[in-house]
Each structure stands twice: as structure tokens, then as C-alpha cells.
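Next comes just one chain, in C-alpha cells: the form predicted alone.
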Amino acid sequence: MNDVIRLLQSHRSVRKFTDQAIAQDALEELVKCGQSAATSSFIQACTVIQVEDKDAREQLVQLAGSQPYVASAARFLVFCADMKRHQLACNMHEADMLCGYTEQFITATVDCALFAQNVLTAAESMGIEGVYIGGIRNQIQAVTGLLALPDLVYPVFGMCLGYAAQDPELKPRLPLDVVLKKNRYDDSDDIASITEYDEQVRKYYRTRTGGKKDTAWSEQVADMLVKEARPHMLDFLKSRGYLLK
């Protein structure tokens, strides 16, 4: 195993931060590497907002659900999927972009979605530990609108960056024949395995919480995917411009 795979196979989600400062080169040396991540057909369509703020921090904290290390973090990133820059490119050709195809969601979301993962990535090579923060999709348009977005700008989720004041142990993954399938798609021993998986996720959820937490995994998702999941989202969508057609 080199180092590479070392970093990836030893992810955890961090959530409590020491005082330590992270440097703006620093910082800035990680969204280069997000910049190197692969993009579709060069579209680049990814725009990161350091938000630094304070108040704008303390408002974004509630935004995203009373998540503290929104503030707490040395620094806090807001990765947006961005197709405005793409406008100003074809209006400096007098070109008429064609806006709103599903496909240019797609694509934008991955591209930020890539970009995001190789600042994280790099982050943790350097020491630096982070958490992903999909909650400020909660109130997206207040995000929006805190943030200053254009049209053709939406925020896909916030990053916390910082050095970590916690140890969390590492949580255990799918079994690899569950996500790695061969020739075509088998799901015939998925029940089994993830019937042994989820033995393995209720024994980190005691340990992680003292035994105050005792859920497998298919019960977590069972019961996550009977509720609605932020259906304000398509109208958001549809109102920057995306997912018309």
C-alpha cells in the first residue's frame, strides 16, 4: 500500500477544530489542487466562496442546522456548481448560450463534486482535516442570497477546514462485492452482505457514542428515505436557470 492509497482508505469526517490558523497560501495551494481535478469537456464549472465573515459564519451555522464548526473551523469553503461564467464566455462571442438542459446540471454538480474531493484530499495530505456540509441546502435560498449568487450559480454543499481536536475512528464501508460488480449489475448476494454489514456498523455506532447509539446501516437509510428529502430543491433549481428541460 503506497501513501496515496494510504490517505484515501484513512478518511474520517472531522468535526471539532483547534485554534490553529490554516495560512491563505495554504488554502490557496488546496483549491489549485481542486482546479487539477478532472472536468468535463474543460468546462471548469466549479466557483469556491471563502466565506470569512463572522456573522455571515454565525448565520451560515444555523442555515445549515445548528452545525457549530460551520464557525469553528479554521476555514469554512462554499463549492458552486457555476454556468454564469460560461454565459460571459459565449456573450464575449456573441454567441447565444443555450441554458437549462438537465445535462448541464449534471455535469457543473460532478465537476464541483471532483473539485471539492481533490481540496479535501489535499488538505489531509497536509495535515488539515475537514467535514463535508450538505445542511446548507436546507435553506438554499437563504444561502444563496447570503452568499450573492447570480443565476446559473448554485451552492452544492460547504466544506469545514481545520486541525483536528478530536480522533474519530474510522467508519466502516460497504463490503467491496456490494459496490464492485462484474460484467453486469447482480445485487442476488447484497442482502447477506449487507445483513453482515450492518453487525459491523451497529458495533462503530456503540463504540463512536458509548453505547448511546445502536442502528445498523440498511435501518439508518430505510428510515432516512420514507421522509422527504429537501423538496424545495427542484423549484430552487428551476429559479437559477437549471433543470428546465
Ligand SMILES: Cc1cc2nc3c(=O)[nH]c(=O)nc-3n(C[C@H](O)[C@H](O)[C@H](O)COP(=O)(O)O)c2cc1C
The other form holds:
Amino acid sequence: MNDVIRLLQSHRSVRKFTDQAIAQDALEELVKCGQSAATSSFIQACTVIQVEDKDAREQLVQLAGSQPYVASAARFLVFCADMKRHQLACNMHEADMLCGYTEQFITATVDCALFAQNVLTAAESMGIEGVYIGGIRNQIQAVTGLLALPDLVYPVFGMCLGYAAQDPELKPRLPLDVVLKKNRYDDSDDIASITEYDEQVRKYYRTRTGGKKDTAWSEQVADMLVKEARPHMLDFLKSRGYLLK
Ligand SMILES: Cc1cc2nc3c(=O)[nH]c(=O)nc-3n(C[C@H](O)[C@H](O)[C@H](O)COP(=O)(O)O)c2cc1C
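Now show me the form predicted together with the named molecule; what you just gave was the form predicted alone.
Complete assembly follows, chain above in first position.
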């Protein structure tokens, strides 16, 4: 196992941070790592908003569903899918950009995810830890206003970064045979594998919570997926120029 593989397989989200700062130089180095990620058709459709303003951070804590680490992390970044600069590029050549394609939504969002994961992995390689904050989509309209995001720019998720003040256990992942299929999709053994995995996840939660939580992975998924998933998202994205066709 080499150092990169060891690093990737030791990822865990960290939600408690020390007061240690992250230098601006280091942050910029991390963002450059994000920029180095592969990008669909070279579109480079991710913009990062570095939120330094304390009041804005406190507002984001609430907008993300009361997640205090949004304020206590040394840095908080918002990763935005951004097709606005493409409109500028088209304007530079007097070309009328055709906006609103679902394909553009996919490519811009994927670009953002690849960019952000590079940032997090690079951070972890420097001893900085973090956690993604999808919670900012709870009140995405307010977040968009707070960050003054124009049309064609939408906040995909946030990310807390800082030095860890906790050392969480690794969260076990699904068995390989559930996620890796050969030649065709065959899920005939998945229920058996997931049942075994459920026990591992129960054990993980029991250890992490001193016995208070004892939930299987499948149970957690079943609880979650009977609830509506941010139903405001489609109308919001349409209002920003995405998912129109
Ligand atoms: C796009 C995305 C959004 C997430 N949003 C949140 C969030 O709002 N709050 C939070 O505490 N964790 C959030 N997480 C972290 C996940 O809960 C975490 O990655 C998952 O439970 C696996 O745990 P691990 O990262 O420790 O291995 C998010 C992760 C991703 C990839």
C-alpha cells in the first residue's frame, strides 16, 4: 500500500476543530489542487467562495440546519457549480450560449464534486481535516442571496476545514461485491452482503456513541428515503437557469 492509498482509505469526516488557523497560502494551494482535477470538456465549472465574514458564517450555521462546525472550522468553503463564466466566454465571441440543459447541470455539478474531493484529499495529506456540508441546500435560496451568487451559479455544498480536535473511527463502507460488479449488474447476493454489513455498521455506531445508537445501514437508508429530499431544489435550479431542458 502506498501513501496515497493509505491516505484515501483513512478518510473520515471531522466536525470538531482546534483554534489553529489555516494560512491563506495553504488554502490557495488546496484550491489549486481542486483545479487540477479532471474537468468535463475542459469547462472548469467550479467556483469556490471562501467565507471569512464571521456574521455570514453564523448565518450559514443556521441555514445549514444548526451545524456549529460551519462557524468553528478554521475555514469554510462553498463549492458552486458555475456556468456564468461560460456565458462571458460566449459573449466574448458574440456567441449565444444555449443554457438550461440537464447535461450542463450534470457536468458542472460533477466538476464541482471532483474539484472539492481533490481539495479535501490534499488537505488531509497536510494534516488538515474536514467535512462536506450539503446542509447548505436546506435553504439554498438564502445561501445564494448571502453569497451574492448570480444566475447560472448554484451552491452545491460547503466544506469545513481545520485541524482536528477529535479522532473519529473510520466508518465502514459497503462490501466490495455490492459496489463492484463484473460485466453486468447482478444484485442477487446484495441482500446477504448488506445484512452482514448492517452488523458492522451497528457495531460502529454502538462504539461511537457508547451504545446509544444501534442503527443498521439499511435501516438508516430506509428511514431517510421515505422522507422528501429537499423538494425545493428543482424549482430553485430552474430559477437559476439550470434543468430547463
Ligand atoms: C456532498 C456531501 C454532503 C455532506 N453533508 C454533510 C452535512 O451537511 N453535515 C455533516 O455533518 N456531514 C455531511 N457529509 C458527510 C457525510 O455524512 C459523511 O461523509 C458520511 O457519513 C461518511 O462518513 P465519513 O466521511 O466519516 O467516512 C456530507 C458528505 C457529502 C459527500
